[in-house]
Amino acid sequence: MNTEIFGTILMYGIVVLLAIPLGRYIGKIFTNQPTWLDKIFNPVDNLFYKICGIDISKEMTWKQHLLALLTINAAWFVLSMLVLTNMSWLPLNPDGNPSMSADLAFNTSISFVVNTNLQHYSGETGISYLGQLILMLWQFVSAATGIAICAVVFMAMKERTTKTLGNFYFYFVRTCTRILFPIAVAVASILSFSGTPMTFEGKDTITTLQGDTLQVSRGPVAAFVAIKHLGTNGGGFYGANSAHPLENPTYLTNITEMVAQMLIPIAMIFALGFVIKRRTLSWMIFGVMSFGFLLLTIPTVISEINGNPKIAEMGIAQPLGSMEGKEVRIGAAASAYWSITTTVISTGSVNSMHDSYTPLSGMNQMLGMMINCFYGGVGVGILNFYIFIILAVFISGLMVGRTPEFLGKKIEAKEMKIAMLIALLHPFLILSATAIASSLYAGNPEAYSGWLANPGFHGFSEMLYEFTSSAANNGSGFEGLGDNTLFWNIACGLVMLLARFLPIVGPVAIAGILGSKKYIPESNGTLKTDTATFGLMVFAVIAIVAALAFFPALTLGPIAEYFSIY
């Protein structure tokens, strides 16, 4: 157990050590400063610009940036639908997997285009290699759109007055070629050399040590898994995700995948400080996010290594901790650490089954997604946190009698209205959708009996988790839920669609409006926003606005389940 704890500390330490220089590198890419990869990727970037007819010297307003983002996402959705509904007769299908139904293809296409990667299918049997490759491409571009639009907000936060904020396609292409692709190649190489398959051949026949003959699925797994973690996409090439021994074969691959999914979200924090030249602000944001992350992680690890009390009552020893749904080769502590990381970071990949966790651990996993700004997904994590900074600035300014200002720009009624709408949208989508599902099930449990493997408190948690995961662009699930139905495919698809783009529109609109305002230099009357005191204020706003909005729902689910066990 001590080794497992050391492993979790090691993984987090490696991430922070790598994120600081990577953040500086990302900042240079956003500001078009020379980097050591220019000689390799300048010709590649220019080729993309030429083929697509992009003039990167043409700067865009914040509205034009959003129009570009929404347009290309719509095109990707249509292409994905065409491929997924016709996989059975298209090439690269050696195992003969069928095409998806329209509702499942709708859910899957939205899921991967919006960086959620919620999967209501099992990869071994539900999708062809061509389908996997298309979804792998969306894992690159959906992550790149989040990072690119975050770069737009960074440009708006600089100490100046401007209506134009660079070129969206410039940020997008450079993110793909200079950030995601080279790191994904490095991660995929480690996975491939560690035993993760990387082939286009079909299933392989093997004989186990017991003498049984099995058909084992293969495919371009290493490449898929690399970008799914690096882009905080989630999902899995196999149904068991990173609990599968081919998707995550060793403890080295477990560390690699863990580091990959945390790397860019934390690096973006330091990239912000580099771009706007306020390093102390970056450290304040990192401190608040890390404090929240640890508040969720430490209790979860402790809970899982202590085991399940109901099993202890049966006289069964649990020297390895609560191991239901976990891999022995990974252990309870490392599994618990992954479960919080993947829900806080918004990756959604799993190396254990979240449905099997003890009640409060499941609650912490949901809280990570409900708060959705402790690190968060690539790009959008910073955007979510930006909303809470705006709210905290306004509230703090009123409390101390100072004009609410952030980075030299006055926060006025328009920005506050947008910020509050976005802050309340997240709980509204999750709670209203869960209420509809609960009402349907409670009204006719026989008709919807296939939905829940566990009725009662845990069954409610399964439904709450599914919509929380959809709204947080996460994609993990309490897999006791029978989710491949018309209702869940359409409902989750709509929640994912609204929860991805509206929270992007809000911060970009605020940043664009503030960027066009007159810059006011700091004075003795200016509220400092890069101090520990302001960091505590931001954390308090997050706790009040985000966490408490979900307390009644959590009371009906994991908290009630906890008191029924202990």
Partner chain sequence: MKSNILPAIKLTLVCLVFFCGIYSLIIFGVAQFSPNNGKGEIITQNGKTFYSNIAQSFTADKYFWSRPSAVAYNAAGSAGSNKGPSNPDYLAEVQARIDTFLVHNPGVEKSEIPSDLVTASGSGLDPHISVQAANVQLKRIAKSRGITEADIQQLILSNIEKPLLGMFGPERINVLQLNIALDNLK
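Now that the form predicted alone has been shown, please provide the structure of the form predicted together with the partner chain.
No partner chains or extra molecules come along with it, only the chain itself.
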């Protein structure tokens, strides 16, 4: 068991060690400083700009940035719908898988374009290789969308007064080619050499040692799984996601995939400090996020190592901990660690089935998504955190009687209104959607009997988890939920759409408005935001606004289940 704990510590250590230099590199990419990869990527980028007729010297205001972002996302959605509803006759379909129905394609297209990767289909039977490759494209560009728009906010936070914040396409293309692409190639190569398939051949049929016939799904898995993690997307090539022994064959690939998904979210924190030249602010943010992360991770790891009390009652041994839905090569500790990482940073890939976790572990997974800013998804995690910083600045400014200023810009009523709306949108979407689903189910449990795989409190948790995951851009699930129905496809699709773009629009608007305000140099009257005290303040605001809003719902689900079995 000790070796399992060491494994989780190793994974965290590698991430932090790599994230600091990567953050510096990302900062250089945003501010257009020379790097050693320029020789390769300058010609590539220029080719992109030339073919697309993009003039990168044209600076954009925050509104123009959002317009460019929304337009290109709309184009992706249209292309995605076209491919997913016509896969059956298009090429690269060796297994003869069918096209998606319109509602499933709607859900899947939104899901991948907005970086959520909720999957109401199963990879082996529900999609062709062409479909997988198109989804892989969204995994690249949706991640780059988040990072690029985060770069815009960074530019607005600099010590100056400006209306224009660089060019959206410039940040977007550079993020794709210079950050995501090279790391994805490295990760995919490691996976490929560790036994993850990368082939365009269809299913193989073999005879087992005992003489049964067995079909094995293959495909271009390594390329897909690399960017799936790197871009905090999380959509699996196979139905079982990274629990599948071909998608995640060894402990080494488990470490690789874990590091890949956590790397950029943490590196972005350090990139912020590099771009606006405030390293201590980065460390404050990193400190608060890491504290929250550990607060969720440690109890979850302990709970899973201790096992399921109901199984213990049967009188058998649980030397490996709770093993339902987990894989032996990964083990309970690394599975529990992954389950919290994937929910706090909005990846949503799983290496074990969250539905089968002990109740409080399931609650911590949901809390990770409800708070949604302990690291958070690539780019957007910082945007979510930015909202809480604005709230904390305002509240603590009022408490100590100082003008609420952040980075030399005065925060006024308009910014506060936007921040509060965005902060409340998340619980509103999750709780109202769950309420609608629950009342439908409660009104006619027989008509909706296909929805829930588990009775009682846990069944409620399945519905709550699905909408939490949709709203948090996460994409993992309590997969017992029978979710490929018209209701779940449309409802989750709409929640994902609103929960992606409004939390991008809000912070960009605030940053844009603040950026154009007069810069006030720091004085004795300024509230210092890069201190531990202020970090504590931010943490308190997160705990009150984000976590407490969900407490009643959690009481009905995982907390009630906990008291029913312990």
